[in-house]
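For reference, the chain that follows is the form predicted on its own, supplied as structure tokens.
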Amino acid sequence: MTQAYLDSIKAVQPSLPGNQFPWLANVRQAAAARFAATGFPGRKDEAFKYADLKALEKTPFVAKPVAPASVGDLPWIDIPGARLAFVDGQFRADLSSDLSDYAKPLSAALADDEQAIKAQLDASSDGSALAQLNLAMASDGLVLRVPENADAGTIQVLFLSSGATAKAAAHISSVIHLESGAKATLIERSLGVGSEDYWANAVSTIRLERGAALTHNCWQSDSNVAMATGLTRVSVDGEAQYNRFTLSTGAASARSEIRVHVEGSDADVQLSGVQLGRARQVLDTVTYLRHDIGHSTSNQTYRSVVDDNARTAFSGKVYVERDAQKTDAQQSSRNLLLARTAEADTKPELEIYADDVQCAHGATVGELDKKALFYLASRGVSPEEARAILVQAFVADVIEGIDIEPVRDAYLKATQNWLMAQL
């Protein structure tokens, strides 16, 4: 199946923005060339041991220039700021709206700012096949620069599949950079309508200088039969912040990886995120938190809810450099099985070469407690309620940590959603 996605790099490479640009052209052939070299990791590549893949192998999805879809109402958070959306894999001015010079689409910022996103995109030319797919076929993405000591305000991103076309991919390309001082807030959606299946793969690069803080709010509520794979790279200088939270819902596959470098002292990385899975679901979230420098803070907070016969993964590791003395770096994995048939797979790991840390990291999976649902029905809630009222304390005691009021609600309405289906 490795040539049949060759033929269809070869096949939209020449309608995909910026050909003018010769390092462009030279970047997309490299990674065609690499992917051809590894095709797509199976089982026993560690790193992939909890993701399906199998769609991809036997039937490929393939990247072809596309009509502009119809779409309805965007879903979007009623929150001030900038909104782009992109559908198919491209943009869409005519849905977008008060568009800054902060955040542009990645079509159109190529001429702008040519050296800046041709370093991130050489920056994260080292990934895995689903990389090297992205950085071959990538039709758009978000470009976010935000300036020495300014504030980009809000900034939202619609990522819509309209499953027009059956086995059709979207490669998202994202490049984000805050320079020294410089603040965002980034919320992500991607999303799917019809009934056709379809592949969302998207891949950002994130760099942090000196003192930046970026807020990073992402939600996965791709469409139930398509697959969804995501890989972010993320490098934060000192005294940065990056704090990014990641709902997961939909997709019949869908994988997560974040990989985030602390590159300075006094840094402060804040990762969490619910997943919630139900029917044959597979949500997968890896994270790869790297500390080569001391006096700096991570935590993790992880929550899984897993019902029917479906299946949630999560691999946490953190590395702490030899040279990382004085790093606090925390991980916590809970899940919560609401089915015998459910599946819940937890992998936290440490591996520290500094002797003066303060590391942690803790995993649980279990059901709901049959104490507290005892005490719910002798007051009289009904057996799914109080199963609904636990649920959703389990997983907003994560989503309540999310600042921004509108986002919060807005996660908190999806999972209420979703429990109400489970009923």
The other form holds:
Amino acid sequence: MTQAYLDSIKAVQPSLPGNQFPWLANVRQAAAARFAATGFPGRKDEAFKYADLKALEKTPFVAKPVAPASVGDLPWIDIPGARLAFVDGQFRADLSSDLSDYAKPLSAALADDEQAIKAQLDASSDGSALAQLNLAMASDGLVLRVPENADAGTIQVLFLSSGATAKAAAHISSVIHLESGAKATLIERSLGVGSEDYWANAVSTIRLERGAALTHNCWQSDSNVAMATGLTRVSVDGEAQYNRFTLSTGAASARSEIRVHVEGSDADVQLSGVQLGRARQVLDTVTYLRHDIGHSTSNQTYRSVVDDNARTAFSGKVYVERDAQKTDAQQSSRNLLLARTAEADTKPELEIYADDVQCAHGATVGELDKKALFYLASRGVSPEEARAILVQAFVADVIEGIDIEPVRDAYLKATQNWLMAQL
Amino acid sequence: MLKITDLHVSVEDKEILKGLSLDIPAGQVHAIMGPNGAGKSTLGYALSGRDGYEITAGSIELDGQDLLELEPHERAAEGLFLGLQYPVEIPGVSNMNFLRTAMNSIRKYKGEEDISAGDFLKLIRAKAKDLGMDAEMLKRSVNVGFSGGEKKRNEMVQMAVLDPRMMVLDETDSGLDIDALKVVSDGINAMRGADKATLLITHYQRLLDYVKPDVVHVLAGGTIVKSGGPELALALEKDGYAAIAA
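Alternate state requested, the form predicted together with its partner chain (shown: the form predicted on its own):
Expanding to the full complex; the earlier chain stays at the top.
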């Protein structure tokens, strides 16, 4: 199957944005070569232990999507700021608005100043075969560059898959760079509208310089036949803050990997997420947090709710380098099973070489509290509503940590809708 | 109002109630007293329809309606309220949200519209105030971090807001100091009325000093062994269960 992907790379590369720049063509070719050498990761690959990527190998997702002219109203969250829409991996100016100087599609950013993003793309050679395929054939993405001490405000991005062509693939590559003291809020959502299966494969490379602060909220709501894979790489300098929340409700099979390198002291990294799985969905979250320098904090809070025959997984690794003294790294993974046939896997992992650190993890897997269910029933609450109220309570503490009200409300509503669809 | 006839209840295949009959007319307060293990709490759970309490024989009727055909939430919607000996903590669900959901569920069952947010707020604040509960506590998670007395007070607030017609209060007096006992008693007395009835399940006579029952029953060995007026409770207190139940 690898060959079909390689053929597809060859076919699309000439049309990719910026391919006229030799350095970028080289980066893409090298990525294709690395993919050819490894092929897709298997279950034996620890980071892919719980993911279900069989579909990608079974029949290649290499079709060129034919985006429909009209995709209907896009579900923007009502919040001021720039709005960028991508449909089937292509930026759509007609669906975007209030573009900011800081946020552009990759295609435009390469045309404007290809050198500005060279360093970050050049350095993106690590990562799995999925990341290599992305690097080799990403058709577009978001470029967000915020200069020193500037505030880019809120940037909302929608990645829509039309689902009009079976086995279509959209590889999205985003490059985000906040210079020293810069600020931005990035709100992303991926979604699918059609009925055909597709593969959305997104890679974001984020660099936060000293004192920069990025709030990053993502919602994976791809269609229930989709494959949705994502990798976010973040380098965090001293005093910088990366605050990430991920809601994962969609896709037949989803995998989200977040890799954060803390490269300075007094940095703060907050990773949190909620996965809601049902039917036969497989939702997998993998985090890797590396503290190279001490006196920084990281906090991970993940919740999964699993029903039917669905499976969710969370694997979180924290690595603390020998010199990273006074690191404070916390991790919590709690999982709620709504059916005996559902499965939740959680795998915390700590690898610590410094001796003066505060690192802790907690993981639980449980069912709804029967006493609470009876208590609610004894007050007149129907079993369906009782279940909904308890599930909402289970995920609420994480979602309520989002301090942008319209985003928080949108995610709470999404949770509610998910629960209602269960009834 | 509540008519229990020859009720047999098993828990994990062990028969706990062995032919209990009880008739509580509207407007009355009955008390069931009995030693530990007599089946007092089983009666409360069986009335409310909790899972695991298997009715092997007998009937329970609320104003002529067969309760055994109904799910626990339907029984509540029909006007049955069970005050729990150990109210449950529900982290993440505020008292407000809990009660509003309950109230609207009951309204939906009856084919009524949801209560408006404003009316609900007015109602719950007034009831909390009557029962001496701080309005701030309404925003807190259900019973989380509440003292024993606060939990029982919260039960009374729930009861006042939901306004049931048949109240079954299981050991509502246990673990209360004298002040809390007075608050709870006031709550129960405030709910007395010609179209309502109350069943107090209690181990001690103490509560009955504050809530005067019309009839006192003694439950022992899974059945009612004696019934009488309030003086029966005093005799139990004085002579002990063994003497009366014998």
